[in-house]
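Single chain ahead, written as structure tokens, the form predicted alone.
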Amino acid sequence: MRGIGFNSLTMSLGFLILIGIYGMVADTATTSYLHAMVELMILAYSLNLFTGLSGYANFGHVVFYGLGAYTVSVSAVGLSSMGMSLPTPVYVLGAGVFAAIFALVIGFPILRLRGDYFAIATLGINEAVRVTICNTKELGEGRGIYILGLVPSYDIKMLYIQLLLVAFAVVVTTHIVLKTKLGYGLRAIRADEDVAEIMGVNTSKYKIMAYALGAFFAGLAGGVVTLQFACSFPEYLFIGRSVDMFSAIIIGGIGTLLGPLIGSVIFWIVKDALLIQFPYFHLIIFGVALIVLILFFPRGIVGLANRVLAKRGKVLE
């Protein structure tokens, strides 16, 4: 349908504007709740940029989130020792850049692997980084690094604005990628990488670009969250966070523009409600529901919506 991508983009940005306005006028507790939901949304989009489009299962994507967090803390401590400080957006941008550089460094060797071997390699890298941090005195070991008073103090409202700007950026970036050679190349890799190479697709280039791009946005999210809690600690690299990202894009629709947004919202609201109502069984209930969704609606909510819209000659991205 003509203008479909624009409609999907408009709905995504429109939703961010609505929750942005609501979060700014709501009480602090509500803003904090929305802050955490938008954070998950950014991580889901960042994972979707690589895994969703290429089909490569990156179970260690949370490493970029953690590295972004530690980049802010280490930078703040280092600059403070010299009597210096920077505006918080600069710290956040540095977190994204460092995460992207790390992705480029490790991406060249591990992106030569495929399937289960790649997935296991990403898990190994995440665990290696976590263990290294836990055993490095300069990185706070298992205690973490605290930066309270070392960076300009911002309340939750200001940090919420910064996080929303990152969310806007990752949504627009996803839209652009889907419409360019990078997006088409990644989807060709997902369909059949060997055939894509035969047809002249530079698979190595596209994979490393998407891998670094996703890492950049995950690093930005980690940077903002570090400013929120004024600390970074090894739990930022907890593998369960990667599971949350995967759940979000599976629920919403892998490789789509609207999928990560829809999936993140549903995942966050349902998981939080289950945690409150069934604190000891919420993971079991949610896990069963997720399995049912995958079995009956493998393309997620967006795929389900497209079944209905296809009868009218329309589709959602």
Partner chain sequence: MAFELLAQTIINGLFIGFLFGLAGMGLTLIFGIMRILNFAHGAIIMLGAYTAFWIFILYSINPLVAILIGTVAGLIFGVVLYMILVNRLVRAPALASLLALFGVSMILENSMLNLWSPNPRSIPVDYPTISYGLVTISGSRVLVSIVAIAASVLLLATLKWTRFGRMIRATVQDSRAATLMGVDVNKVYALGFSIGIALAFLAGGLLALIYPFEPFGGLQYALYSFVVVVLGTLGNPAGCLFAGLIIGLIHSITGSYWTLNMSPAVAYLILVLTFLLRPGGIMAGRE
The other form holds:
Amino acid sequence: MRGIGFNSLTMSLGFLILIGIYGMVADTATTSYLHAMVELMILAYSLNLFTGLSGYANFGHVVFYGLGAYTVSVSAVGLSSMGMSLPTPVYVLGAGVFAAIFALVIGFPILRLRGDYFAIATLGINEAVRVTICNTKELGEGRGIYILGLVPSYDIKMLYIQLLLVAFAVVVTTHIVLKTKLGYGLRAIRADEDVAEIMGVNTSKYKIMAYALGAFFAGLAGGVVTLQFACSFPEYLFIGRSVDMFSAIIIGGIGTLLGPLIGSVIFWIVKDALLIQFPYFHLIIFGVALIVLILFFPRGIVGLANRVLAKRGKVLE
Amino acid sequence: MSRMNRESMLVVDNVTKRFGGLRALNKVNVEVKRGEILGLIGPNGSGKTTLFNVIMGFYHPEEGRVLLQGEDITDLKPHQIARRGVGRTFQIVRPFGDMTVLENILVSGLFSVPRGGEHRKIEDRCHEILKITNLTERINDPADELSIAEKRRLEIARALALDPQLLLLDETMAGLTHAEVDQALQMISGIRKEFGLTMIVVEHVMRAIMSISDRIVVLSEGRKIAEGTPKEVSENEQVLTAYLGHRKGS
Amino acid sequence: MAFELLAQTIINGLFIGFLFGLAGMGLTLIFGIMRILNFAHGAIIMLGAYTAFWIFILYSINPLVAILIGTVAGLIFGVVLYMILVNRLVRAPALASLLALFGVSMILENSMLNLWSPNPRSIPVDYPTISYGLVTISGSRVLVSIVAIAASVLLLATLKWTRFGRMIRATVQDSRAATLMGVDVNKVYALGFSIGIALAFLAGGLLALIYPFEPFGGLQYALYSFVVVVLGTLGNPAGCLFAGLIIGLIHSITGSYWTLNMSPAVAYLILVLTFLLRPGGIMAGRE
Amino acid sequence: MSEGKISRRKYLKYAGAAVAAGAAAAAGYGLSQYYKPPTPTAPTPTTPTGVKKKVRVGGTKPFTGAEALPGKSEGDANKLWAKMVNEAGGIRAGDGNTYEVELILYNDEDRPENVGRLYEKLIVEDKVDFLFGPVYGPLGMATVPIVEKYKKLEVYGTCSFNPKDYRDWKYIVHTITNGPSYMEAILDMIWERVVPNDPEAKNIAVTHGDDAFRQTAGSYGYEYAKKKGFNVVFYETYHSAITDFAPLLAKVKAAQPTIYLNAGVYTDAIQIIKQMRELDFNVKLVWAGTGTVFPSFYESLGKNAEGCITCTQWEKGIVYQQDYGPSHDEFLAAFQREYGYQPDYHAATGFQQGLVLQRAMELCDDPLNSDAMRKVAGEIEMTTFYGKYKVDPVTGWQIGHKMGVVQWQNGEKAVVWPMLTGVKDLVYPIKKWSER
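Given the form predicted alone above, what does the protein look like in the form predicted in complex with its partner chain?
Next comes the full complex, this chain leading.
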């Protein structure tokens, strides 16, 4: 095996440590800026675990982020009515677990579909969940659920630490998955699903596992955002967020370890700068840039780097 | 293991497969002994590939059963059959394009051992297979960049990595030059000696199939029309008509 | 009383159904030919609505004529969009082409916002309504349905009988085989794609007659079109017409007999159910 | 990927040109006459007279996305206020200094992930002293924890909250009558001006959308109507993104109400009137949604808009006797001159945000300290062109401001409530659809 893998992992974890320390020492505005970037990074990694590796276009991945968010607020309200409350990490973990369970339940039916049918089904599910939330009294309908006071008051540094831990977890998980049967099985499914089945890969089981794993980390990110705003509302399930995650992994390099990291950093910096400079035109410029980038680097930055590095026998994972 | 005939590796028992009105396989009975190379020939559309897909569990037969070493595998999923040691190659090469040659082989390697033996042991076995199918120098190149002949050998290597007991070779010689066919024949007999494999080989290159098979089964329009040693089959009247069509005046 | 409500519901359902069908047709034609899901479909429908609206306002001609001119403009826009971007997308990996089209919808929606302000608009024109007892049929909806049916029949006829139609169907079956048969697949892609866009412009124009529209209003129509397209089997325009009616009825019946706010959810649930029962969509196999 | 691959360099040149052309075309088009993008936010500095201090005010509005309409008009009004204050030499605060206003507005796209980052940037990086809240309810609530932590006074504009969600926040003040009492003005107007001479008017139907604002306005309106003595013959919620109301209206028509009130937004309002006409569903008075206030409502519906009423935070023609800030006409003229379009209630509310801050600074002896300012803002009572301002000192909830009611009468919005000088007669019952 070529000397690869190892340094991609150290690079990503090293980068996380770097922005972690910088975020903690700098002023809270920078912490909040990095917090938003790391949140997008986690979502990109969670999408990469499923779509990146298996090639199944999941356009409704934000539904797990939303469900994670609602798990925290619903459980916070529920527990407080019984006079109890949990430490925040338990809430966040609960958010991830619920999202993963939901993925397992919904995964069986829709993972029997392929390609474009699957993409549309995920869109449908995201909308169906959002509409159902909007119409259920207990879930706060359109107004959302407010838990100000039920969870520790807003402290961006603490939230940032929790988010970094989740980011560490998702990066290490991606590395492990890429090195084990799950990773090879998923990449085989992406290349040619029927042949993968014939080569011994239990395709239906592996797709579900990846789907639930991705959902778990998206749920964790959702849990943290509810703690940040002390409320959760249907806008968390806005389809635009799925597009952001998607752009991040396409820009960075789909199905790789470094791809989601590079992609989300570039995506966030460019989008934020454009948003502040051109309040009205930012999406036009961003749209044009996205298209040119996709046509030029369909394999993303890591893909490009690999083409360059391949001559020297090294490949970025 | 099998109460019936001890050395029978695979029994295709009275299998019928229909696609709408078309009867692709019609009550086909085939038996392959352990360590034997069975040639499977027949004109295009005679059901050879369909039979492979039924054996691999990709298609489910309307009637009949498939037994692997006495165990009924008719209702198993392809990956379960593969893990029971049945490897297969494809008529039109289907490599895992964006994965390297080694990774292509690692996929089946990892899934062959039921408990998923540790990485190191599997990797050594893969390197050995690469040597036999002389793909070693292309080890880290993406499968897309291989030549047709190399991709054909990769298919065989990938099937071998499953540590199979039964190998299904689907026209691995098609489109090869004379020299390349001889090379392939040599490799297949080498594999047979090295791993003691039972094989079913589908081939249109008569010279190759006749020389390598112990026994030959001939299919036409989904039915078995002849069976026997290569010599018997090549003189069989029905086989010639099936292949060459009716001779004038006969 | 209950009968009138049922009759009114079914009539409303059918009328929107034709519009959903037409909107779906543009989408499914493009998918059929190029295996690309046009995620900019919603924004393009809105662009069609604005085009028809401005032609009507600036030249104050009969709205139908304005819509037809708009459709021709759609054809040209389709060709331009194909030349600049889409012909390169055909060869790009599937995930990338889906996202590139999202990029297109970002550009279109925000350009419309900056050009024509976020104010919702509608073509202010009224056609007489016909009513029997409590059941009334609005003139503009009848008109919209007639045009939608005419366009659908016209499309199906061209596909069935004209040479160009056969070339498109060949490409839909198997583009590689079509090339071998001497079909200039690139020309089919270009024209097929622009016909799909023209249909979206037509749907947008008709929609502007009966519903208000604004730059970001396309998402809801896109989601409904996806449901219609998948129900009618991807790549099968005839199936679309049929599926459009079903979704129109579901939308209307849920609205009348449950609450209107669950209509989209019911449509999406029907979509997921169809996937399970007939993965190929209801028209699978019956081309 | 190989066959038909254009050489990378040729494509680069071609794509580069397309990118530049695309962005330039968009920017150029953007400056078309109808829709002028805002001038840079920081107003032109005025000639310094004496010791000048600076007060920084920050906020975010949804300049793009589905909420772009209210975002742009509220943002424009905030900027107009800052410009007018600076042109008049700044705010003469309670501590004797005069403060020049520096306003910083960002685009939050009405998306939660932008709010956290932008408010931290405003408070910590841009060091703003006070904040104008975002336009959309849930997003407004999302800023509460940040504002409470950094103890920064935040004045909310058209962002409506629900009293049930109030937790003891200390730095927030509202300007508009909040969601719950939106329908009160209409119901009071009907009770005072219609019921006495048409008892039938008690039978009303109420419907509303299911997003934050319409849910609050509709459900509280329903309770208020029952408390007031109305007989609500039909009540239902509809999905906020729905554009086809025929099924709903068929049911409302079946209930045969005299008056039909729908708490909806702009697209609902147009669509409901169109489909009431299609279904020939006649009532003596109709409120189709707050969107009725927009001029383009009348443009889109033509004569069908005649007679439609709506409650509104503020409307041209509601002439309060203001004891602070510009008069009704001065505000209208200033806005028309600056932006070339009629201000709607979002714009008026945006301007009121500024006036509340300005008045509080004038009366507060420590004008940059949020605690002191919040205390003053909680206690002041004033009437501006926008109407009365009085908040509950503890919750910051607006209790003074009352909604007005307007009715489209031959192409103009006539003020029919509150009963101030110059109020017009109410056209009741409105013409049947067939007679228009």
